[in-house]
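This document opens with one chain alone, in structure tokens, the form predicted alone.
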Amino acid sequence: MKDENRGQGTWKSIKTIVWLGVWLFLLGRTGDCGELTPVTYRLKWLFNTSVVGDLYADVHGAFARQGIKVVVKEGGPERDSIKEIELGYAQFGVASADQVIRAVAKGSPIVVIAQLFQVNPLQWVYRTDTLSFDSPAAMISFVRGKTLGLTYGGNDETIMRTLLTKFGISEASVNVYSVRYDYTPFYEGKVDLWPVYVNAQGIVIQNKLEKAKERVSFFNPDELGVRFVANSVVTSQKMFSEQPDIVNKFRKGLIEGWQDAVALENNEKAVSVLQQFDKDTPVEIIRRQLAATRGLIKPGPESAVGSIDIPAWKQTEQIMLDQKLISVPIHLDNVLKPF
């Protein structure tokens, strides 16, 4: 009996064994079919509010559930993502229009699926003490015998630029001042605008000043009619035409991470998003900042998160081209893709 029984359950082991193994192989062929599909996406800038979008497309799943695994990189000063697609490193990045429209006059076979702010973050601080006007265009005027900061080479380079010659203003009536990462000249008032990221570096600023009693405001060209579109998201011509799903999917899954990371019900877990990545900077910085970058990237209740600005795109390339920025128009209805 004790033979028997021993034979029955080493047959019932058998038995289980078999089970396991089946059942581990069907979960296996399971997992196969339920693989993501992995790319890699490199930022322009380093993490922080203004790659908000990115990160929480991530962090929540908005890419999983689009059946993608997305490398997100962070950018910075030494990284080139349209060099990266070009090279086969990525094959998604961000990159400003100028950038783009430059990469295109010279040959790149970039195209732009997505447009992440419908409003440029690049605008000049000042001391509302110093500077004062009544409107926009009347503040224009008021720069005549200032010190602007500009970054030589730089986008605020030739915004300011653009804005002195559509208003009538000699660079000879304005005092420039090369600007560099530190940020003294403006504290010690040397400079009367100074360019910052409105949304980053700006609400810095506007911090220790407010701690100071002193107040700030910030100067939009937007609002003077020069409208020079920042990032936007690229991918080759080639991975646009032969793998449009790849492409769609990741736009899907981009937007709706840039979605809910500007909707108010979600700030916090917004916020909580950015102190994973930025850990320098303090939770309330953070929390203004975002504040900052949902206007940027949403400024009405109209507006569609990632959609593409043609008529800025237009502007943008126009003003390229006045400035000798590049010498020939790059026929832009075959580099924008919108949605």
Second form
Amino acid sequence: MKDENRGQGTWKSIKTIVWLGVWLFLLGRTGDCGELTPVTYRLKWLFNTSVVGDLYADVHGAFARQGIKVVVKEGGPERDSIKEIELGYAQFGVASADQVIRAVAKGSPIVVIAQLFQVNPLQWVYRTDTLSFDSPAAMISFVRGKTLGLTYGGNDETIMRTLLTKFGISEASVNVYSVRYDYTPFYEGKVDLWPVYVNAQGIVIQNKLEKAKERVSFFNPDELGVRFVANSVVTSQKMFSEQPDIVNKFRKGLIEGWQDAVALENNEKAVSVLQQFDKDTPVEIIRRQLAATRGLIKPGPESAVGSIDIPAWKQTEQIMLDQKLISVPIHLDNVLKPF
Amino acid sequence: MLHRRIQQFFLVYFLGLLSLLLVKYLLNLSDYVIPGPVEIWQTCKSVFARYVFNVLDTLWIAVVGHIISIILAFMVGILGRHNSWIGSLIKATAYSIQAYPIVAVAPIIFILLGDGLITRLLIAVMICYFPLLLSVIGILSEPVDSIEHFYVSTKRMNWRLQVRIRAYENINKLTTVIAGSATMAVVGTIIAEFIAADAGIGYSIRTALYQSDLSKILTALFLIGIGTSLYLTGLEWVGNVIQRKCQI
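Moving from the form predicted alone to the form predicted in complex with its partner chain:
Now the full complex is given, and it begins with the chain already shown.
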């Protein structure tokens, strides 16, 4: 009798567990019906003004309107979105053009679906007391004998070496200072030209030195004909060919986000998005950073946000070939996928 | 001893490398994520000589930093071995300094000392000395009653004698701790070079990271392993000599 009762009890428990499992499964399925397709988007850098459009698209529902759910993940110095895409940790990512070219040269199966910065934000800050970089002659006369900040292995090194070669300035005639994240050597005047992201740290340095009654300006290699492409949006070839729908929805949402973020009428909305993610930067600095970013994303009224500047990519590839950073051309036609 | 240690390091390193290559081929990853054996070999050949000099540069800073750390840890350990007010103050100061992340302190060090040799040395010492200090305080604050009782009761005990007795009785522990902290000295120097220098193997790793060049990093890790093995073997040999002399 006791055994019979125990048997019935066990049977009841099994039935309860099975029913619970079925209900949980069905509930899960029901939930799925309303869920959007989740994809991961790995940024290149920390949350700051350089990613305002990415954040804006997320916060103001541009991705959701396209029917996709995007998890926007912060980047950083140790992050490499291309590697994450290849390993399957992310579906989309931001990478600089030199990163893309280097990766493709090593067989990484990635494609570029949009170019965020139409002007490279990587420029050099300098004190404007007696200097001007408005002509190549001015550059040659200033740079000789001066101390230039370079990040060895970074793309600023590649850009500066290209400039020096282009204007026939021997490396022996300049002093090179190895740059880190700390700007003290520039503040102290030990270095004359210091590489910065003009729309991010550039504004912070400018603000600090203005308070000390010092005037600074930025040297933009683009103005002297060196066009080295910066941040672009990448995905895998597989994703691009097998899920074109998601890629197009993502690209549309992202471009909408960037267009809205840099539109003058949305200035305060964009500032408020940045404040939400970048709590350490004072709002006045954020405003100035956003204004600087606007000029890099949409330099003129005719420029299309996100468009891929193919001649600039070709120049970037040529620079990397000249400096032996890659050994053979990578056939950009297969990599760049303009919309 | 050296032969065995190097053999063990080779085994561990090549097993690690093999697992990495296995992951590469199993997941069909490009050379950008994990380079192939040919690329690793070619990179190794092209940077080997330069990296050997970089590792030597790092190692000598690590050795000097380690010696300074040992002296510092013994000085602070001797002062802080008592449960007195001054002892606890010294311990609290030592703990607080260790609690600061080195990347946050680095800009202050640059301003005061620039970004040369002294900065590398200081950061290496800051990272290495703390584990040493903890062990030294632990050893020196533990009374050896069986021996100390005699000197206390005959009123011949002084601080030098107390330190000598405790160090002598724990010589095995001390040599193990000192040999073990050598690894921290090497790690400390590499971190210092990574964040605050333009020389040494840590600096080369940083440059390779900017270029996403894992082959260079693998070569650097190989040479760091060899260099550290040599240094540890040397230390163990010195430790054995000291222990033998103490036994005589």
